[in-house]
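One chain is shown next in C-alpha cells, namely the form predicted alone.
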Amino acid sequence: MNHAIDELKVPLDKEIKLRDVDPAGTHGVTRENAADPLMKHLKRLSVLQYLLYAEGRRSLLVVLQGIDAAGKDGTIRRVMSGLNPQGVGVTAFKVPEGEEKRHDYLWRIHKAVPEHGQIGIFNRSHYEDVLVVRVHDLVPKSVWSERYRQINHFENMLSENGATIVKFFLYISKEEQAQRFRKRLEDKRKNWKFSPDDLKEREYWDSYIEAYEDVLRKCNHDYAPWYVIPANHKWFRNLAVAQILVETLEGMKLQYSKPSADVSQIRFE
C-alpha cells in the first residue's frame, strides 16, 4: 500500500480539510490481506529498533493525536508490541499539575524526548496547548496563536539535534466515537475507561476539527511531517502506523556502530 501512504502524509504548505478525509476509508486494502503485511512490518520494527539502538546517534519521536476514543492507546499496544521495553518510552500527557504548571508548556515534553538509540511515544502531547486549550479558552488567543511558531522552532531544533519525528492524527468519525463510547459502558472490563466529561467533549467536536486543521496546516514540516489515519477500522489504523514507521526508520539509514576495539584482534584462550 506504498501509494496509500503518501495519501495519508499532509502535503506541505497546504490547507488541508478534513471533510475531504473519510475516517473509514482503507484506500483499497482489505482486513484480508491486511494481516500479513502487518506482520511483516513489526518484525521489521524490531529489527531497525536494535539498529537504531545500536547505532546510539539518533531517536526517533513518535506523536499520537487524536479525539477521545480515536485509538492512541491501542495503537500502541498492537504496533509496538515486539519492541524491546528497554529502548522504547511511552509518555502520556495529562493536566498539568504541580511542577509542570510552574513552567513553560514545552518544559515538560522536552523532559520526555527520547534519548539518542531509543524510540519515544507520545500519547497526546505539546500540541494540546493549541487544541485543549483553544477550544476552551484556557488562555486568550493571543497566547495560544503564538504557540504554532513556538512548536515549529522547538521541532526543528530536536530535528537538527538526531530527532526524526513523525506524527499521526488518528482520525475516527464522530458516530464511530459515540460507537466505542456506547462499548466502553456495555463492557464492565471497559467501564473504567470512560468518563462523563467524554460526553461534554463531544459538544465541541466542530471546534477540535477546526483546531485540528489549523495544527495540520501550521505545523506541517519535512522535518517533522503530518500523517492523517483513517482510524475507524483499528486494522487498518494499525497497518498504516506500522507501514510508516518502517519507511522512517529505513530513510534514517542507519548503521551499526563502530567497535571500540579492534574484534579481529582479540582472541580467547
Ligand code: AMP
The other form holds:
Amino acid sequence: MNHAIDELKVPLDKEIKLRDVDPAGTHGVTRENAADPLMKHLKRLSVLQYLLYAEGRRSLLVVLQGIDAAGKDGTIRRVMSGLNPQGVGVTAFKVPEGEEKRHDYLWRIHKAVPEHGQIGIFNRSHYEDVLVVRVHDLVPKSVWSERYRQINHFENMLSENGATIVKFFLYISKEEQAQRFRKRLEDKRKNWKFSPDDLKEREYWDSYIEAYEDVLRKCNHDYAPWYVIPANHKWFRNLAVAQILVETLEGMKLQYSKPSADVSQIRFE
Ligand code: AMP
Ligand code: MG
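Now show me the form predicted in complex with the named molecule; what you just gave was the form predicted alone.
Following is the full complex, with the preceding chain placed first.
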C-alpha cells in the first residue's frame, strides 16, 4: 500500500472533512496480506531506531490522538513492541493536576519531548487543550482559539531544534466505539478499561469531530504533518502506523556519528 500512505496524509492545502474518510477503509489491503509487511516494518523500525540512537543528534516525536477506544494503547503495544526500551519513552497525558495546572499548557508537553537519539510517544498530547478543553468549555473560546497558532509555533520551534514530528489521528466510527465499549463491559479482562465517563463523552461525538477537523486544518504543516488512520480494523491501523513511522525515519537520512577516535589506528592486546 505504498502510495496509500500518501492518501492518509492530510493535505496541506485542502480543508479535510472527516465524513469523506472511511474509518473502516483498508486501501485495498486484506488482513491476510497485512501480516508480512507489518513484520517487515517492525524489523526495519528496530534498525532505524538504532541508527537514530547512534547518530544522537535528532529525535522522533510521535503524537497519538483519537477518541476514546480508538486504539491508542493498542497501537503503542503492537507497533512499538520491537523497539529497544532504552531508546523509547511513552508519556500519557491525563487531566492536568498539581504543578501542571500552575503552568502554561505546553509546559508539561515540552518537558516530555524526547532527547536527541530517542523516540518519544505521546498518548494524548497538547492537542487535548483544543479538543476536550474546547468541547467542554474548560476555558473561554478567546483562550483556546489562540492555541492553534501557539501550537504551530511550538512545533515549528521543536522541529528546528532536531525533533521530527509525526501526528496520528486514529479514526474509528461511532458504531465501532459502541462495540468496543460493549466488549469492555462484557469481557472481565477488559472491565477495568471501562469508565462511565466514556459514555458521557460519547454524547459529544459531533463536537469532537468538529474540534478534530479544526486541528487537522489549522495545525498541519510540513514540519509536523497529520495522518488520519482508518482505525476500525486494528490490523490496518497497525500496518499503516508502522509503515508511516518507517518512512518518516527513512526520510531523516540517519547516519552513524563519527567515532571519537580513528578506529583504524587502535591496537591492543
Ligand atoms: P485516558 O487517556 O483514557 O487515560 O484518559 C485521560 C483523560 O484525560 C481523557 O479524558 C482526556 O480528555 C483527559 N485530558 C488529557 N489532557 C487534558 C487536558 N489538557 N485538559 C483536560 N483533560 C485532559
Ligand atoms: Mg479512556
